[in-house]
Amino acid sequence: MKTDVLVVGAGPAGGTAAKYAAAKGAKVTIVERRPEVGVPVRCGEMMPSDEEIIKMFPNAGDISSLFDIPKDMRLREIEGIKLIDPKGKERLIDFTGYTMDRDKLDKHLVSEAVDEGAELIPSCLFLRTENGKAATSLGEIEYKVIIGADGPGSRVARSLGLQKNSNPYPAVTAQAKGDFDPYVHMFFGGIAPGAYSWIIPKKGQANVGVGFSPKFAEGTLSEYFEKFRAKHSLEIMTKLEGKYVPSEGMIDRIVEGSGMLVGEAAGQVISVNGGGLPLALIAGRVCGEVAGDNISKGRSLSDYQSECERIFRKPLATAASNKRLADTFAFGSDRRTEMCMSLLGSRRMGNLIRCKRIFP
């Protein structure tokens, strides 16, 4: 099989990249190892408002059309974030956004790519690439450009000789039944050592989960999740799903030869809160447009690296630096966590969430 642009992974980054590459006239093929796009869900399922995204990434340009998500997919409007210390003290951060069903979002983005002419091949596992050909579980695919949108353990990155994400932390998530207030709750302390646990409201339910840093943890994720569930009397409706979340910011090189990395494969995740959805769409658009222009006009793939440096490098590096400060001073004991949150206060904690410096 031959194609112009091979996209490995049908998540938000891959679906968006495929859409914009196909819109440029390229022949695009998406391979997805899972039989159904978006399933299972391993995500907090929250999207910040356009205003919040621009505050975090002011160089992202016009994002209005990029984040034009159908209204019926917006399940719950978010009015703020409550940061809760180990003693239960809340600090309210003004922060707007909305929640959604992540599997429906993934399907929507891939369907837009297919409408532009891209082809989706499910149940197709990417194995490796060599000399412009990708070996998959369904046979070889010859390509001109390959895009790795296959998560933090990216096989495409490994095949291209690019660095892997360092120090990813594990997290688990599930759906809890009930009516919850319109605020994201982020709990810091012993139940989620080195990270946080969360309750993110949806419609008649909430996305709930726990993440931790292995170097601070003394138990398993399932044990920590059970403590969290019991403490908040959560009625869990779904199977617990796990994943690894990049925690060091964007990797140094995201382009090599005829290949590019996008989304979690490129470390395009906010270290301090694990958020990756808005970055996946922003980077996916840039990646897809550069790939399409490469096919039709010979545009250098290095333009993708340059654009991502301009948009993401500074805020993601700031977030990663803040995470390292938290690891050093705030984590390790509930007393230290509580003291640091008290020292920072709501304003500086708000800066932390938005990838801003917390100290002058």
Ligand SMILES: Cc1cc2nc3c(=O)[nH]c(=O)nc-3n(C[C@H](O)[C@H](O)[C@H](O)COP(=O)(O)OP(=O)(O)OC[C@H]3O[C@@H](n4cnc5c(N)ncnc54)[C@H](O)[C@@H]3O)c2cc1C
Contents of the next structure:
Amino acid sequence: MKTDVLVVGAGPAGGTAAKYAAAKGAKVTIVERRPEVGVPVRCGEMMPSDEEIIKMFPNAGDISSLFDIPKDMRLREIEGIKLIDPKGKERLIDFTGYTMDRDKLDKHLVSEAVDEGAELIPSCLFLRTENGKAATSLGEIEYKVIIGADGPGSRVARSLGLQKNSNPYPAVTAQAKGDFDPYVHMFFGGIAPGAYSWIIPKKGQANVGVGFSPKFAEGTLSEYFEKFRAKHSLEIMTKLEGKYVPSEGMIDRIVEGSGMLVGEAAGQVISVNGGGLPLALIAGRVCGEVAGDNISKGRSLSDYQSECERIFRKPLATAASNKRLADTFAFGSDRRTEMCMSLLGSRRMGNLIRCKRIFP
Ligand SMILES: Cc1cc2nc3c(=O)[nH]c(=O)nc-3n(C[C@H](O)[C@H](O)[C@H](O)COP(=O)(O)OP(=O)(O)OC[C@H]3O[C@@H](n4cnc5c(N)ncnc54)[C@H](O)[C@@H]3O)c2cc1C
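So the form predicted on its own is up there; where is the form predicted together with the ligand?
Once more the chain from above appears, this time first in line as the rest of the complex follows.
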């Protein structure tokens, strides 16, 4: 089989890149290892509002058309984030957003790509690539450009000889039944050592989960989740699903030869909170447009690297350095976590969440 642009992975980064490459007239093929796009859900399902995305990534270009997510997919408007210290003290951060069913988001983005002419091949595992030919579980695909949108353990990155995400954190999530107030709750301390646990309200249910840093933890993530569930008397309705989250910001090189990495494969995640959906869409658009232009007019793929540097390098480097500060000073004991949260206060912690410096 032959294609112009081969996209590996039908997550938010792959779906968006495929849509914009196809809109430029390229023949686009998406291979996805899962039989059903977006299933199972491994995400907190919270998307920041357009205003918050602009504050974090002022160089991202037009946000409103990119995040034009159908109103009926927005399940719950988020009015703020409550950060809860180990003693239960809450600090409210003024931060807006909304929640969705993540599987529906992924399906929506891929269907937009298909509407532009892209082809989706489900249950197709990318294995490796050599000389413009990708080996997959369903046979060989010859391409001109390959986009690795295959998440944190990217096989495309490995196959292209690019750096892989170092130090990824495990996180697990499930759905809990009930009515919850319209705030994201983030719990810090021994309940989720080195990261946080969360309750993110949806409609008649909430996405609940725990992430941790293995170096601060004693026990498995399922055991931590069970403690969290019991503490908050959560009525869990679904199976626990887990995944790794990159924690050190964007990797240095995201373009190699005729290959590009996007989304979590490129480490495009905010280290301090594990948020990656806005970045997947922003980078997906740039990646798809550059790939499409490469096919039609020979545009250099390195434009994608420089554009991502302009949009993400500073905010993601700041987030990664704030994360290192937290690892050094705030994590390790509940007492330290409490002291640091009290020292920082709501305003500085708001900066932390928004990828801004916490000290001048
Ligand atoms: C528990 C958890 C909670 C999170 N909560 C939030 C949140 O609330 N808000 C937020 O903004 N971010 C959140 N994130 C981060 C967010 O989910 C990711 O940043 C986002 O999914 C990245 O999108 P992506 O398309 O790069 O990768 P993915 O969503 O991982 O998509 C990669 C796709 O590639 C496919 N694939 C992988 N390997 C292959 C292969 N070899 N061949 C073919 N297909 C392949 C996968 O099946 C998958 O469909 C969370 C992450 C986790 C783990």
